[in-house]
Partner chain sequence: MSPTSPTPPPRKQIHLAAHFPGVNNTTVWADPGSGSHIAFPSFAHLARTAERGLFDFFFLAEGLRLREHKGRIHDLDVVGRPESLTVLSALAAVTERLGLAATVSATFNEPYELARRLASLDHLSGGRAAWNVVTTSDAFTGENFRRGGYLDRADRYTRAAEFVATARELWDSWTADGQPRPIAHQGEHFTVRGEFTVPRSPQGHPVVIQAGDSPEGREFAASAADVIFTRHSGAEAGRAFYADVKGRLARYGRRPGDLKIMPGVTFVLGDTAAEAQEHAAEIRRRQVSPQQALLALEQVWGVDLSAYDPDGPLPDIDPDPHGELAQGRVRIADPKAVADKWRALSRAKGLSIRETVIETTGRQSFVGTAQDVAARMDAFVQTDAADGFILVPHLTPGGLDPFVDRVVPLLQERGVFRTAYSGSTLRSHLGLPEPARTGGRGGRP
Amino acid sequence: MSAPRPPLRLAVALDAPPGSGAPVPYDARHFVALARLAERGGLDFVTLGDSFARPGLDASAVLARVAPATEHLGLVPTVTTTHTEPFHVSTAVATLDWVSRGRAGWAVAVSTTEADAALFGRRPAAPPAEVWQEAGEVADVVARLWDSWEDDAEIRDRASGRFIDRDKVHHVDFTGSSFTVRGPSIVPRPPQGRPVTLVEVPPAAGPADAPGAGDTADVSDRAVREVAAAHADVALVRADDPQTAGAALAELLARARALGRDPDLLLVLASLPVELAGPADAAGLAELLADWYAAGAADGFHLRPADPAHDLALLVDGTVPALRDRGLRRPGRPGGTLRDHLGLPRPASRYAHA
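Is it possible to get the structure of the chain by itself, in the form predicted alone?
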């Protein structure tokens, strides 16, 4: 007898799609209000996009402001790894995990434009496949930095004057294709051990080693999928139909298995645009999500509202209750961290028994 399938995971983007014409909010209260609404609806997490070129506030900083205004909601900013020091990525996401008490994630992104490169002036823009290879290295070393403090490395013993157990703080010695990292993190191990890592991948194009795949599959797309299969806890797949989403899910799990990962530790969410005119649309969306989930197309959904201020209320008050009525969403949360929400275990530090 097979185990019952867990409730579908559900997340939403707080930012309007690029090019939508929506005004760019510069008041954090806008995002706090949306996040509280998403929390009232019992969503697992929210995402907030970012890039060097877009106008607007820094996503990590905004969600650090949202953290104390919420209690349960997972908070996932986009973090660009190109031109950014991996050490700073590690500390920023770890800090968000601390201030949110274990509700942080990060969505890995890259930059390939000369305009972005000119902002830093260190090197010219690189091809997508190259920066995605670098992004995989960043994801790797960031996880190592989070692991560099064992969970019980902090002593804080006034009597002995000892703050840390130096035997439980480990040096990372990592050499990537374009950077090196030496030494431990300056932030103790985050509450989740490793905050949740997300990667958005293009739809499936078939296994990289399948006959003919090398002729048709885009090299950069394959590089993105390799990063997701190797490092992501959650992959987001934009797809127009359940067959495409299901193919992406199967491909990513096969790649993860080939890399020696437990495929059960990689969740694949279909990322869908949403524009709701009213309650009937919200109920219809619930039917669509239920049908995709029943078809095995995804482990859940990441919804991208055309107008978050309008659509999110309809999602919370129409779509989510309809999913609960179908038994596809639980009424509460199984724990306090984002990993708990998603059903992902807390990883042990790789250095704990070194």
Given for the second form:
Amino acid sequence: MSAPRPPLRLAVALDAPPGSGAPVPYDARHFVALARLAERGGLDFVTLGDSFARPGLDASAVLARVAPATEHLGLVPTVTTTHTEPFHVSTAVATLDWVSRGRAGWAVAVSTTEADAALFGRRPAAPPAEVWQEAGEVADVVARLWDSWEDDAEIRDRASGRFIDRDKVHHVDFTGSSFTVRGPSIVPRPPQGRPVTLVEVPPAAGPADAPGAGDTADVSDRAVREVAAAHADVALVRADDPQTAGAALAELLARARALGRDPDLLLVLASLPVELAGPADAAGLAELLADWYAAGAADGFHLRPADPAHDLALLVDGTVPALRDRGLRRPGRPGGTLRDHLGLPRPASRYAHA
Amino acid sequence: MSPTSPTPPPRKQIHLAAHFPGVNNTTVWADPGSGSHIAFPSFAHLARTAERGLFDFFFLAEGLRLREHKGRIHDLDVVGRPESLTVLSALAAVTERLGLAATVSATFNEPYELARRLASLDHLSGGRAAWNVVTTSDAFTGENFRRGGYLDRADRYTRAAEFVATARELWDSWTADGQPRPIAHQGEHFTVRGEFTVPRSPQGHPVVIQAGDSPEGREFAASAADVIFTRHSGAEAGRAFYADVKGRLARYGRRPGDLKIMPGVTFVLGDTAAEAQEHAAEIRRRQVSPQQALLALEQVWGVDLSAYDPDGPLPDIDPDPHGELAQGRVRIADPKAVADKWRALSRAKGLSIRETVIETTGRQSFVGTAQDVAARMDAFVQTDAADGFILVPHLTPGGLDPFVDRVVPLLQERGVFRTAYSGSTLRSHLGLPEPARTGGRGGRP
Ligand SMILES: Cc1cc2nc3c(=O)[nH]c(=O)nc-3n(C[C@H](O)[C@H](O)[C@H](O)COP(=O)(O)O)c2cc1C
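Having looked at the form predicted alone, could you now put up the form predicted together with the partner chain?
Starting with the chain above, the whole complex follows.
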């Protein structure tokens, strides 16, 4: 007898898709209003995209501003790993977890354009496969830095005068292809242990010997999937039909298993664009999601509204209640952290043994 | 007053900022009133207290590597801190007027990314962002970064100056009608080409603060900073520093009011002067545990002194000029001179190791009744020893409450501190004009 399936996970993008022509928001109130709406709908988390050359504010700063204005909602900014310092990436995401009391994640992204490289002037643009390989190293060292303080490192022992137990704070001594980090972090281990790591993967997974294998696009697609299989807690897959999504899910879990990971610790969400004209569309969307879910195409969904303010209200008032009626979303919340919402356990620090 | 006598000049107004305590040995973490220095409610409490007291800004220091002593992670001080800009973005949600200042190293960051994060904070807070530009240049810190420990001491301020100029080019790059214009910066340290993704921020530019004391640091502050955070908190040293720095401004076409000088200071209040002194002595004792005392000694001597009794006399042996036990701390220039001074003091007053360390390292700026403290702060500012103060409480997060409850009303009675915020941006609190657009070419107008 198999265990009952967990409720489907549900997330939404707060940013309008690029090229939608919507005005770019620079006011905190815009984001707070959207996040509160998403929270009212009981969504597991919201994402906010970012890139150095895209008009808009820094996504981590925006979601940190949103954190005290919300209570339950998971907050997942896009963070690029190509021209940034891995140490800073680690401390910023850990701090988002502290200020939100365990609701933070980050979506790993890379910069491949000359335009991005020119904003930094540190090194030329590199092929996607190369920057994705580096992104995997960044994800690795970021998690090591989160683990570098064991949970009970702060002891405040008056007798010995020691504030921390230095045996529970560890150098990470990481050497990657383009950087080294000595560690430990300056930020104590965040509430979730490790904030949730997201990777968006391309849908189709061509076999290595398929025609066209070796194309830049193909090689880089494989590099992204390697990063997702090795480091992601949640993978987002853009797909037009449940078969494609289901194939991507199966392939990712197989890769994760091959890397020695427990495949239950990698969730795959289908990422779908949505544009809702009215309540009937919202109910129809619930039906579609239920069908995909029943077909085993995904562990849940990441919805990308064409017009977040408009579509989010319909999602919250139409789609979510319809999913609840079908028993696919629970009314309450199982716990306080984003990991709790997703049904992912809190990992132990890899340095905590003895 | 006779009708012909001139009206007295208006009294200089005092600027106040709140330094979040922690990550040092001045925070009394063993006090029962000492809370978390990591959890967000602690930051929110201190910031709300500062805003209740109508302070100019809330201040966060930075450290990018845990300090080490004898090759091991230092474990006696408060240690561990969240990342500043993220904390300040969150604090923007729970405050309305208070300025939000982050210390961020110019050495281990890049102008485009940091300018964007600061401009984002300025938008998200409605014009309350500030950047304290520090210039870390040790290879020890560099081991955490792609940059490594590459930067020479001599280059740290040239990089910082070019960093700030480049950030200003980016902040100025949108036209008055809201269109981004590409910049093309080519300098000694940076090449930055392209469009900034954030419109001009609510206060034009985030406020720039400088902390550092060398001649190069003072010159950099005179050319580019809006505020200096200084350690010169005594009256005499403060006046000398003030005169020196303000004297450098004319060279850059700036007036004395364009740069505010704010020393970091501590305070201890009591109902009587004697009670305040007693309380202050108790705090100093708690800041210097027996273990702390030996560690402070080892930092000067450069050798292992763990066998000494903290309640006994100072060592007779001379410091090892090449001994280096501590990493991540400012190096002591002449250890032998310091050791001689400490030994002389210990002999003259009959002080133990611990008592000597308390006497020499425990600097407490304002100790007394609320009346005394308000009067002395006022006198400091009126006599140009400072333009205001960055207050460092010794308790997290409630340490500022007594100051706001007891001293602020007295400063207001004296007519030297605001009774309401008159503007909404940090620049307006500091009395600084919004910077003119430079036409995207950087530098000061
Ligand atoms: C009051 C004050 C506060 C400082 N705070 C910090 C800090 O939070 N983080 C940091 O890395 N350096 C800090 N510094 C160090 C300076 O940025 C600088 O590296 C150091 O003072 C050496 O520069 P100088 O030779 O110009 O004094 C501070 C310095 C002063 C005077």
